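Quick heads-up: it's one chain on its own, the form predicted on its own, in structure tokens.
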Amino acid sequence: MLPLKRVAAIHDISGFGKCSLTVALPVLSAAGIETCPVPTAILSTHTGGFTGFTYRDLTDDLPAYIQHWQKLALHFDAIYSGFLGSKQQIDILRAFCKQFRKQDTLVFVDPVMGDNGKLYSIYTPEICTEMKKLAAEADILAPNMTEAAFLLDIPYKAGPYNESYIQEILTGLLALGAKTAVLTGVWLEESHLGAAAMSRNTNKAIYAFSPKVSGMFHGTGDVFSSILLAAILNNCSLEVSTTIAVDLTYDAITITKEIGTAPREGVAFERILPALINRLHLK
């Protein structure tokens, strides 16, 4: 048997409300991937739909944490970034990539900055500018439509979209320097929602859709990105990986509605982990 692949997952931890590391760790682990967390912040809950949450910024802890890993000469098959709470953390992550990226290391950047046309409260234009520099280093860049608009300095459009517009967005994201762009929140008609992806070597967009479910469900971006990375690291093609991520994110949302979980608590991704294992043909 081959050794486990290893991912450095650079995200925050929210104690309640499934997102970030509390999604990435179980999803990647279920896919047979060793997952090493680099926590950027610790929160009592995530910030969507909750008030009064605690927030501890771990920026000052990161240099020594990473230096210890350097002394251990750790190797990573992928570096996976999500929520970064400050400009300094983006700088630290860019340095992390330089220190740990080898020829066979995949850099996956989910540029968590906002949704529904608005930036999250902590994000400033300066942080958005730094995020563009990080995007330039990505092998795979996976923004939603809002984040893509801010990365490209264009007005946000709510949709529905047409294929020429999506192609334009993907082309712009690749022009930032990313090798592959995967765009979420894509819909061409009222009844379906999904993702579009394109790589530099093909210059042709591929699409994956599922039926649209009414409502706002927190943490779905983290579920999608974690499944996408899990599939890619299990040697699935970009098209197959995107399809699996769309399908299983949809399944998690529908299960969440069926069991009556409040949307702010995150989706019931735990219930789709057996399906992920089956889709990846793991034993």
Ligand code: PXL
Given for the second form:
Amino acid sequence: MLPLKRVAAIHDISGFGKCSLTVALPVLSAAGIETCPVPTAILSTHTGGFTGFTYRDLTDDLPAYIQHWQKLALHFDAIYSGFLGSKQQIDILRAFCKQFRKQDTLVFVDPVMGDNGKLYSIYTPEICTEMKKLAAEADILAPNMTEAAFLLDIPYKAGPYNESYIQEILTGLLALGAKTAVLTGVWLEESHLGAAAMSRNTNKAIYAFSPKVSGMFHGTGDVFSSILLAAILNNCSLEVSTTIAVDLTYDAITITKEIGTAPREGVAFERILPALINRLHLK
Ligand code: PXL
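Would you mind giving the form predicted together with the named molecule, to go alongside the form predicted on its own above?
What follows is the whole complex; the chain from before opens it.
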């Protein structure tokens, strides 16, 4: 029997609204990957579309938490970061990578900062600067178009995009230092939305699209990134992994629309977990 692959997932936990750890843990576990959370904060809900949420910052707990893991000499096949609430948390994550990154460890950074051209409410220019340093260390960097614009210090464009613009953004992200960039929220024509990916060793963009669904659904970036990482750790190619992540994120959104829950409640990714398992077996 092969041992399980193991991921350290460094995100917040939001009790309601399905994002960050409440997505990463079930998606990666369903994909057969042992997932060890490093909770950076505890919120009653995420910050997008809710008011009055509680926010307990766990920054002060992290050094001892991580030190214990050092004593246990844990090995991780991947380090997966998402929503990070302060410069200090990004610094801790960079120190975590220094400590736990071995030759075979994949550092996957989802530089969660904003969407639709705007930063999330708690993100400051200082956090963006730190995020750039983190992005430079990523094996896989997975921003949306808004986050890419902030990382590259360029104005956000709403789309539609053309291939040369997407190529320019991907090239810029790789120039920051990331080995592979996977860009979400890419659309070249009104009817389809998806992702574009490029690695330093190929310099050729690959695309995956699904039909465009109207409306904005919270947590889709976390669903996409978690599925992408799950597929990569199951030895799918970058192209296959991106396609699986686009297809299944789309399926989760369409199911959510049919159920009719409010966009702020997150997407029904629970219903696509069997399909994820099937796709990983079929690869
Ligand atoms: O989905 C990204 C995310 C994660 N965690 C928290 C958030 C958000 C986006 O708003 O607020 C707490």
